[in-house]
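Next up: just one chain, as C-alpha cells, the form predicted on its own.
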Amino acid sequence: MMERKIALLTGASKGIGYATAEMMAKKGYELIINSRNTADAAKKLREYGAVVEGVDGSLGDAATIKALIAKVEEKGQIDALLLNHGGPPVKPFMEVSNAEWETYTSIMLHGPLRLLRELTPIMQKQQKCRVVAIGSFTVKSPRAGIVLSNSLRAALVNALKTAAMELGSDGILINTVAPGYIATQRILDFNQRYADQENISKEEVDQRTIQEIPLKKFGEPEDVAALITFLLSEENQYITGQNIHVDGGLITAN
C-alpha cells in the first residue's frame, strides 16, 4: 500500500504553482491548494484522480493562513509545502505607494512566513517536511521598474535560509527556486509594461529579453515545476538552504 503524502500548495491556480501541482498530484500526493480561485485548477487536478481539496484566499489574508493550518491539521500531516503568490505591481519605486508597500509585504513576506512558522511544530513532530518557495532571478540580478519583487523576494530568500539552518536538524529541508524568463502571464504582463513605458511593440522587448538568456528562448513552468517538485519528494535527501536558478544561463551569463 504506498504511503499517504500531502502537500499544501499556495498560488497553485495557474503558472509555475499550478504545473506544480500537477507533477504532485501524479507522483501520489493528495494536494491541499491555495489561490484566490481555486476551483478551475482542483477541476482538473481532479482528473488525474487526485484528492484535492481548495482553500481560496490571498496569503496576506491571516484568515486564509488559519484556512490553511485546519486543512493539515484535518489531514494530520503536511510532507511538502510550496510558497508561492501572485506577482505584485510592474512599478518603479517613485511610483509604489505606501499602501502598495505594507500589502504586498504582507502577501510576499508575512503571509508565506507565518504560514512556514506556524506549520513547524507538525514538521517538528514529524520530523520531516520538504519546504519551496518560488522565487526570482531579480534576488540576484534586481531589474529596474519592479521594486515590489526585487526587495521582498531578496528578503524571503534570507528568512528561509535563515530558517533551513535552523530546522535542518528536524529534518526540515527548505529551499528556494528563482525562475527567469518563463512564459506565465507575469511576463507577458512585465513585458507588455515596458513596452508601453518605452512606446515600442510588446513583441520588440520579447525579442530583446530572449536575446539575454544564453538558450535563446523563454522557458515554459514546466521547466521550474520539475526542479521544484524534486525538491519537494523525499528524493531530495541533502539539499537545503539553497537559491537554486531556473532561467536558462541567464545569471552565469552576467
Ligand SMILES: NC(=O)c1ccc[n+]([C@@H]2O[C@H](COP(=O)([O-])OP(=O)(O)OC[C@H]3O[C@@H](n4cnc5c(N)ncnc54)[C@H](OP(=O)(O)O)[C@@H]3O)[C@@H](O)[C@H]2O)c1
Contents of the next structure:
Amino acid sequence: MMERKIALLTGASKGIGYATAEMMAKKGYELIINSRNTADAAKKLREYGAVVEGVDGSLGDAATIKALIAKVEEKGQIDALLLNHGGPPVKPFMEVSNAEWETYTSIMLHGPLRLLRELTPIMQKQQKCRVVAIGSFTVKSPRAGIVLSNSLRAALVNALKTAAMELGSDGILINTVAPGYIATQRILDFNQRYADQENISKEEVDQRTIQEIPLKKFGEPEDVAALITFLLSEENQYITGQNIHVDGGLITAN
Ligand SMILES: NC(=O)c1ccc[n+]([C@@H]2O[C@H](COP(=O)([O-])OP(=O)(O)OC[C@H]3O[C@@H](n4cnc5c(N)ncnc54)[C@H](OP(=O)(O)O)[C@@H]3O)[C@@H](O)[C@H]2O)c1
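Now show me the form predicted together with the named molecule, since the one above was the form predicted on its own.
Expanding to the full complex; the earlier chain stays at the top.
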C-alpha cells in the first residue's frame, strides 16, 4: 500500500499554486488547499480524483492560520508545505499607505512565517518535511513601482534561509522558488497597468517584456509548479536553503 502523504498548499486556487496542487495530487498526496475562495479549485481537483479539503481565508488572518493548523492536526501529519498568496498592489514607494504596509506584511511575511513556525513542532516530531515559498525574480533584481513585493519577499527569503539552516538537522528542507514572467492573471494585470500608464497597447508591453527574456516567451504556471513539486517531494533529498529561479534566463546575476 502507498504511504499516506499530506500536502498543505496556500494560495492554491489559481495560477502557479493551483498547478502545483494538481501535480502534487498526481503524485498521490492528499491535499489541504487554502485561498480566500477554494470551492472551484477543490471541485476541479476532486474531478481528477484527488482527496482535497479547502480552507478559505487570507493567509494574513490569524483565524486562517489557526484553521490550517487544526486541519493538519486532524490529519495527524504534514509532508509538504507550500507558502503562497497573490501578489501585492503595483504601487510606487510614495503611494503605499501605512495601512497597506501592515496588510501586506501580514499576508506576505507574518502569515507564512507564523504558519511555518506553528507547524514546525509536528515536522520535527516526524523528522521530515519539505517546505517551499513562492517569491519573485524581483528579489534579486528589484523593479521600480513594486516596493511591497521587492521588500517583503526579500525579508521572507532571508527568514526562510535562516530557518533552513536551523531546521535542517530535523529533516526539514526549505527553499524559495522565484518565478520570472509567468502567464497568469498576475502578469496580465501587471502589463495592462504599464500599458495604461504609457498609453500603449498591452500587446506592445507584452512584446517588450518577452524581448527581455532569453527564452523569448512567458513561462507557464506548470513550468514553475514542476520545480516546486520536485522540491516538495521526497525526490528532493539534498536541496535546502536555496532561492531558485524559474525565469527563462531573465536574471543573469548569480
Ligand atoms: N505570474 C508571474 O509572472 C509572477 C512573477 C513573479 C512573482 N509572482 C508571484 O508568485 C505568486 C503566485 O503567482 P500567480 O501568478 O500564480 O498568482 P495568481 O494567479 O494571482 O494566484 C494567486 C493565488 O493566491 C490566492 N490568494 C490571493 N490572496 C491571498 C491571500 N491573502 N491569502 C491566501 N491566498 C491568497 C489566490 O486565490 P484567491 O483569490 O481565492 O484568494 C490564488 O489562488 C504571487 O505572489 C505572485 O506575485 C508571480
